[in-house]
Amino acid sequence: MAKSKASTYRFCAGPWNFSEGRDPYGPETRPAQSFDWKLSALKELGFEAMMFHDDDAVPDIDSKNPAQVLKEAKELKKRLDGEGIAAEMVAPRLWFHPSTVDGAYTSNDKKQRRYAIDRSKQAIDIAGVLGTDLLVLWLAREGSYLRESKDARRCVDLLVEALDAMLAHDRRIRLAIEPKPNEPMDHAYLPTIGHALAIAQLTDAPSRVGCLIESAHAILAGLDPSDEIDFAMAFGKLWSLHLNDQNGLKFDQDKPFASSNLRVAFNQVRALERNGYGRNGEYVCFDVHPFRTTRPEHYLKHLANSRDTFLALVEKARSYPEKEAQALVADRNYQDLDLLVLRHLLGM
């Protein structure tokens, strides 16, 4: 795609977005690639940043002492600087560890809760070394399969306790909660952006607790991602963004952006445009995976295509016939407004 004013957006992806094709029903369909290969691939694509789980930054993190962890984080920082790639965020990958099988911050076991908080503090230290002030919290197992197994009211207090411990650990860190209504849990305690922003108000530093919106997670909650974007940005709390797509209320599919819902994607871009997303340094991150059928030689297409589709929709948002649309709105002629949007997207 040719350079344009739309290219003022900066793009980001994570190492996990180079998926090997494994799913719950079958093994990998592509060879695994090294971290160095992924880092070079991002640079080749023109992406400016990489997002990290703590054990992406420091593999086998639980087997290493704090000094080793910080040493390896510093080595990673040098590699990133050498490629001109920034670290967008760090997230503690709590949901992989046996100690969090019953939840992390909301586990019924106090020792497991302590493990989750201590590991989160370590992730904050890694973020500081990598040069980012953003810790993302996907509260994957913070919920329940059985309502009787946990006291949901008490779990709110436990979540606030954990957030406060992280906020106190580093006065510069910002916590971005990434809501998801389900999967792996039957029901999550903070399923939407509204829940995330509400719990922020119970912490000791509400101004440092915001959110990350993922398109698919909003769709899985039965919501429109553009509404979630507008809501979060009304509070000044949209600090990161995972764009992808989702075909209905299924498992989390992480399809390329706009793959299933072009008009929904268009309205997400319009919401970002009208709210000035990116003006404060925020990145557009694509949390997308290659289709399982993708051949190794097409390994990067899902990222390149998502970026190119996003930029094309930015141009569509900026060329949207606003005066004509507002005249139809004023006349409450939503039938022709609907057609106007469709014709605009079709280039008619």
Contents of the next structure:
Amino acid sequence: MAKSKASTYRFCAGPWNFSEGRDPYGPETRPAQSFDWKLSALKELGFEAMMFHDDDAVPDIDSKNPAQVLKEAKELKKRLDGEGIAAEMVAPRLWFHPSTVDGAYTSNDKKQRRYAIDRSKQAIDIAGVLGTDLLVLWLAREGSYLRESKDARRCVDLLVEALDAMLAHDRRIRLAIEPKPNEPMDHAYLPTIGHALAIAQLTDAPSRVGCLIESAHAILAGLDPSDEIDFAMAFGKLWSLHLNDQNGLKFDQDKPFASSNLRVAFNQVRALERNGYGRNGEYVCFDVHPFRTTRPEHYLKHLANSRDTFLALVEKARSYPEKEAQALVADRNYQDLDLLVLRHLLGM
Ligand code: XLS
Ligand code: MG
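Right, and the form predicted together with D-xylose (XLS) of this protein, after the form predicted on its own?
Now the full complex is given, and it begins with the chain already shown.
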């Protein structure tokens, strides 16, 4: 594979992407690896950044006081610098603690909403220490199991209130909303990029509220992730990316990039290429998990393979027979355009 042109992309993954195989029906199938192991694994893969939940950065975060949290964040920053790995983003994990059982920013209980906002502000402080200005918000529990249990109109106000509190807490922070239409909730309040960018306009600092697209989440919303990429990038708001794959409308599978939908993956890469994704320092992150059946010896394959497939698709995007394709478009010969794409992907 020719690497020269593709070398402009930089890659990233999170510690949770070395998962142990647990699912709702069975326990782990691989041993847990230490943080240091994961850090050197990323280096070995040639990835340049790691993404963090707040409690990936500072484990047991809720049992520690603010001074201790910042001290540990500083220690982590030193370790990352030592390895030459950047922190891409920090995301508050607002779906695990008992306080977030009925939602975080949209909980019906004021005390729990306060917990969510305070924890988000702390995550912003951690991001500052780790040297990133990006806070990612996967709004996991901002929705409901039962529509009548929450007032969805009021929830929009509550979300804006929370975003404003974060924006005011640190004037440098940028918020990247990672929409997902379902799972764990029945329906989420911000299911698509359109929703994320629309709510940005209601905040006090719309220019600091953007988004992160995850391929699987877009597919779960019944959308084509490449259209989501073009839409977000038309607004200059695609600040991070979780490439992976998803076979239809089921639980969030986080499969290796292109594993189920090669052509959809190809079109995502084409969208990234035509919009110049990465030119402002954005990373290509893979939010992928090993299959439950993956053996410990193959712990890194889902990441290595996703990156290699991505780079192969970059080459495919760059060698796409544009002139021939445009002639078919001009002739409205979409029948043969379809075949041209298939043959190109098949290497024919
Ligand atoms: C879950 C999300 C999660 C975020 C980070 O569906 O993809 O992994 O990317 O909180
Ligand atoms: Mg994700």
